[in-house]
Structures are given as structure tokens and as C-alpha cells.
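Single chain ahead, written as C-alpha cells, the form predicted on its own.
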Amino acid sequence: MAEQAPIKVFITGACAGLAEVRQALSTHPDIEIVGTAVEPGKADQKLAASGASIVLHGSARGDRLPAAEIESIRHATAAPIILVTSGAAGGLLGEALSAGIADVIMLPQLTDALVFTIQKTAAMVAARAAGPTMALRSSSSEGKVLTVFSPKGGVGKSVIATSLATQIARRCGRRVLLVDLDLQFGDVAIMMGVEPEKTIYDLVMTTGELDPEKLAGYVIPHASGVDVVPAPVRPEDAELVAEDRVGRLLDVAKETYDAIVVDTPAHFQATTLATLDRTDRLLLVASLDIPTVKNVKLTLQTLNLLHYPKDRINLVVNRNMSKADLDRKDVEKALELKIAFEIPGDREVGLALNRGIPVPMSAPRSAVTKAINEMADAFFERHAAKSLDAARKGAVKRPSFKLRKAA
């Protein structure tokens, strides 16, 4: 495979931190800085001749779009514009989207996150240029990635992830990998009652190319039939789990497992974005309270900016036994999104957490398990011929791994 050429980036404008961005990108092997200009209106010829694929425009104000400067850039080049700002965002995201800005980056930002945003924008442009045949990846012949995300902690995200993985394995008879991507404070290992002898940190730090056989040596088999990749034991190890290694992990897992359930942190970061790129179904978890609904609204706006398909988003409401829930219809109206699944409040959840047993195994007749069953059945048909429960009562057998040949 031929090595991809660096993405050509032209930097315009000015804001706090933009000089550091330029310095960081200038030494990155995937980026080529082809020019800079503080005032794009005075550098239209330079910009037009640069052959830039992406324009990064710095703006010191985050409360409004620099419309005149954006117009000057568009007069010189058709390259997509990524707005970089160090000011408070306010309503800038919505305004930028309406104006056709490809993305908005708030500084300070990690270099890897900046590069990921540039690469994502370049890929979107290439996909549009190639036409509908280059739409987002199809997974009809591969395992499905189900990502569980919430912009607010404490809404039951990890409970849903562990329960859903368990029921897809037990009820639907599928091969399931559960990945804890909440790298600093992940609780999947505790909730599944497994000892994290090896974690995602150990997996990504191995030398050489990751393949299915190597992946099999780092997963922890669970009695439910689920294989688990826990979060790092030490929070400081999270920084060493790079998004490209997470992407490779998911790509390999899609060749081996029927379902990959990913539990995520309560904020967007590079590894989360790499996961979204490979996600077939995004389960956006919310509770029916104003702070959470507000954060979910902002999440949906961000996903819109990332051009994430709305038809892949499933809104999951966890009622968690609150007596002050907002009205369902009001929430759907505010979010402009129908509720796909509802998880009722149930005291069995707390008991399951304390036991380190997934809810469907701790309380198989509970209302929560019934709701999780509906979710599992919605994503996978049940295999009537066999049950993984019976298959895994004896010695745990590893699946036969075969790496597909590249097309």
C-alpha cells in the first residue's frame, strides 16, 4: 500500500495558542504547513497558489463568527475551513455549522486531537468528491460496533454497556467483545467482576502489528460469554492509549466478533472520535433532568458538526427511579430526537453493582433486564440453535481467528 501524502494545511488569522498549534503541526509527519497569513484578505493569491487541502483559521473571539475573514478565505480557495478559537464558544457552534464551517476547535488542544480533526475533515471531503459509493463504512459482513456514550456521568452508561454486552452474548448467542474506553476511571472490570490482569494499556503497548491472535491473548473471558478489555489500572496510563491503536483494535475486533460494545468517557476526546468513526450504533444515554438534557443537546450539535449520521443515533433514557423526571415529549421536542429505548428504575441495579455481576445475570427477571433484552433483540436476531451459556459452562474455547486478506 502506498504511503499517503501529508495533508496540506494553510493557517490564517490569530488567537491565543495558534502559534503553538502551528509549531506542533509543523513537525507532525501527517501534516504539511503550506503557508500562513494573519489577514487572509491580504493573502488571497498566496492562499490560492498554496494548494491547501484544509484552512485553519484562528479567531480570538468565540462569541461570533468572523464572517468577513471567512468570506476572504472562500474567495481564494474552496478548501474546507476549520475554525480555531481560544475564546468562549457561546453560540459559535451553531453559527459555524449554518455557515458551512467544517469544524470548530477550542484551544488548548492535544496535537493528536488536532490532527485527527484535520484528517477527518479531509476524509469527508474525499468521500463527497468520490460520490455515494464512498459513504461511511458498511459493516454488513463485519462485527457491529455499539458505542455507549453520555455527556454526563452518573446516568447509568456503564450499567447499560455491561448489561447489553451480556445479553447479546447470552440471549442472542453472539461473540461479543466489551471494551472499556473510559481510560482514567473505567468501571467495566468491577461491574463484570473480573480481575484486570491485562488491560487496554497492555494491549496497545505491545510491539508489532495487532492481529486477531494477539488480541485473543489480551482479553478476559467472562462467564456470560463476553470477552472483556478493561481500562488501565492506573489513570496516568490513559495518556499512552493513542487513538490510532484504539482504531486498530476495533478494526481487528470487527473481524473476530459479532458485536463490539464500547463504554466511553463522559466527554469527547481523540479515542472517542476514533471509535465514532467505526460505530454502527451510538447509544446516547440520558436521564430526564435539565442538566443532562442540556448536555445531550450540545452533544447532538457536536455530532452534527462531525457529520455523524443521525439515523445511527439511538437515544436511551435511564429513568433511575427519579420522581422529578421531565416529560418524555418535552425532552424529545427539545432534542429533536425520538427516544428509542427506556430503562426503568430498579433497585436490583445497585445490588448487581455491589456483587460485581451484570444485571441480566444477577436479576434475570427484573424490569431492567427486560428492557435490555429489547435492545439486544433490536440489534441482533437470536440464535435458536445454540446458547453460549451452554457452550461456555465447560472450558472456555477461543474462537478460530482468521485475518481477512486485504482487497
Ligand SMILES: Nc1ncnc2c1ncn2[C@@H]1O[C@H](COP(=O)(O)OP(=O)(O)O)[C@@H](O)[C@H]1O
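Fair warning: this is a prediction, and the values are worked out from it, not measured in the lab. We call the rigid core the largest set of C-alpha positions that still match within 1.5 Å between the two forms. Positions refer to the first chain, counted from 1. What changes on going to the form predicted together with this ligand:
Annotation for residue 291: C-alpha shift under 2 angstroms between these two forms, rigid core superposed. With the core superposed, residue 117 shows a C-alpha displacement of at least 2 Å between these two forms.
After superposition on the rigid core, displacement of the C-alpha of residue 77 between these two forms amounts to 2 Å or more.
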The other form holds:
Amino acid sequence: MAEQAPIKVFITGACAGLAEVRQALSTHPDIEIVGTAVEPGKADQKLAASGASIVLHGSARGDRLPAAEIESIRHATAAPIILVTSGAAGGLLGEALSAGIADVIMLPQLTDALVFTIQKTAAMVAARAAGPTMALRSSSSEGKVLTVFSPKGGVGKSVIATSLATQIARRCGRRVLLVDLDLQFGDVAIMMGVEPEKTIYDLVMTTGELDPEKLAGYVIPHASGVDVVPAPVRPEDAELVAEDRVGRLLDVAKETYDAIVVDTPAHFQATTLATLDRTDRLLLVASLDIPTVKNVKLTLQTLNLLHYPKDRINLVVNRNMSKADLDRKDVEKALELKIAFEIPGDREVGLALNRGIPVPMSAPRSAVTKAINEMADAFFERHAAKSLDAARKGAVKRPSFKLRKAA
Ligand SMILES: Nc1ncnc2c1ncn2[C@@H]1O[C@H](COP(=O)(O)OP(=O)(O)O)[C@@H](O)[C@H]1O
Ligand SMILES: [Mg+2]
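Having seen the form predicted on its own, please provide the structure of the form predicted together with this ligand.
Shown next: the complete complex, the earlier chain at its head.
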């Protein structure tokens, strides 16, 4: 799904600043303007034929919904509509959303913010199309566990776990705990560039019951806002990290964090099983080569035996710079699972690793970051920059977490 083709945008209507928006978008690499029409009612054929994936409709009135014009657009295309207005849009947002408008943009606006809203809308539509069920909002307010797993080493689990955790914190404004359960060879601390002063070993070796306060004393804060629990420094300590303690760690973390991202080793261990029990989203990572696909198939069989719900599994294809290039359709057929996310190969990943900076912070404009952002947005709603600080301070209500079926 993470095809890098520009998003096709059709611009309708008129309002102050819309010409500037059009100008800015027309030169943006991620956007392709496929047409414009001041009066959508007179351009329905043009609109229908444009192949637009988003309609940006400008309305000078910020105080009421341009119902007739929206009707005309709907008539011509099923593409989501983003309303753009220069007027003071008092109660418009609520009204617009309940009328099925995807979003409302108040002008003036930075181009990046505009583009982001367009990308987010397109990603949401793609997410909906990818699964037979719509995104469900979890009823529970507990933190969600997202586990990154693959039966193969070197497919990019740790790159994905660190990048995703970073963006759920930065982009979605959530409280995120990143746990390295690759107990012997974990390199989350290195990838995040943090000193593993305390590790999961120290955490599970504490006496007495673990509680949120205790947990807080054992996490290592990262500049992104993510709290990190690194793998043990000495590989031999790995054995002492028992699964019941890991289970408890996750249970406690759910009380204080919105998202718990877990990186794992390339095989099932007792600790992995304890994690699976608590996993809301299993990101199963594969590269497009036969050995990996074969092992992923075996993993799916194992998960089935464990009665792990298939609808919580998201297949992630990571291109990983390898030459491997199996046909996606064949892979989906072999695994009986749709590819939920695809991450392109990018030299920036290696550079980021060497700097000890997570990819989204080292290469924010890279294709990999874009794919990771799509992933983050599929799980958590994005929050405006303003609410991000508030969310960190715990002042914002719990997030909505979107669970959607992968197959
Ligand atoms: N999308 C990507 N593009 C380029 N290189 C990647 C990508 N994903 C992973 N890599 C590279 O692959 C190697 C293995 O990644 P890593 O995340 O450590 O795998 P795992 O945790 O599955 O063992 C790293 O050297 C990393 O730089
Ligand atoms: Mg790893």
C-alpha cells in the first residue's frame, strides 16, 4: 500500500487564499493537482474523470456548510472531501464531520500542514479499503501493545519498532514505551542512541510487585518522548528475564502508556508468548524472499495453533535494500494475508542507525518515514502539534486506538 505515487487532488470552490494553496500544492512532490473547478455543479464530468483521490473544496463562508456544492461533488466522486475556508469557522468542524466531510482546513496554513492533512485523509481511506472491516475504536482506555515480530533476523524489526514508537510519540502525541525483548542481541538502545544505564534485567530483578511508579524509575527517556526499556547489557542475563515478569511489566505499562511497542527476537520464546497474550497488534515483518515468506507462513501456523486472533495480525513488508522481489500478490496468496504496510528500502536507514538516531528524526522526509507515519496513523489518530505537549503532560484524554482487520 505504501506506493509513493503523488496523491491526486481536485480543487473546487473559491475562498480567500485558495489560489495560494493551489500554487503551493502544485509544486509539492507528494501532490498532483488533477483539476480545478470553481463551481463543482458545472464540472461533474471533469471531476468524475479526474481520478481524484481527494477533493479540496474552498468555501468563503466559515459559518455554514456549503451543502449544495458538497452534494454536487458527492454526485461526481466518492473521493473524500476536505473543506478549506478562510472564514471564522465557529461550529463548522463538528457540523462538517457529521456531514461526512473528512477534515476542515482553516486558512492561512503552512503548506506542510496542508499536505499532511491530505496525506492523512488519503491514508485513512486506504486503511479502510485494505480491510473488510472499518477501523474500530477500542472501547478500553488501556494502553495498546504493538509487537513487532518476524521469524527472520535482519528483516528490519528493530528499525520498524524504533521508528514506529518514535512517530506514535511525536506525531500522534502519545505516551509511548519501547521495550526491547530481543534479550540477547537487542539493539534498540543503540538505534535510539540512549545509554542503557538501566535495562529490563534491572527492572525484573527488583524485589516486590512492579507498579507504575517503580516502572517510571527504570525507563530511559528519549528526546522523541519515547521511554525506552533496553535489553540486558550482558547476553547471559537474558535467561533471568522470566516471562511472568515480562507479563507484569506490560500490564503495568498499559496503565500509564498509550502505546507499548515491543521489539522481539527472531524466534518464539516464553517471553514472546507472554507478550503475544497481551498484544493488540502483531506487526509481522517479512521481506520479499522465499525463505522469509516460508518462515512467516510457519509463524502464521504457530499463531493459529496458539489461537492468536488473525485479525490482529498486520503483515508488514520491509524492502530492506535487498534484491529480493517476490510478487506481492504471490506472497499474499501464499500467506493468505493481505500486505497491510510496505516500507521501502532506503539508504537513509543505515545512516540513521550509524548516528544512533531513529529514522524519522534522522531522515524526516525519507520514504521510510512516510511509510512509518502511515503506520502510526493507522493505529492512532494524529494530534495537532498544540495538543502534543498537553498529551505528554497527561492532560489530554486517552487516545483512540484503531484496530482494524488485516485479512
Ligand atoms: N527499509 C530499510 N531500508 C534500508 N535498510 C534497512 C531497512 N530496514 C532495515 N534495514 C537494514 O537492515 C538491517 C537489519 O535491520 P534490523 O532492524 O536490525 O533487523 P532485525 O531487528 O529484524 O534483525 C539494518 O542494518 C538496517 O539498516
Ligand atoms: Mg532486531
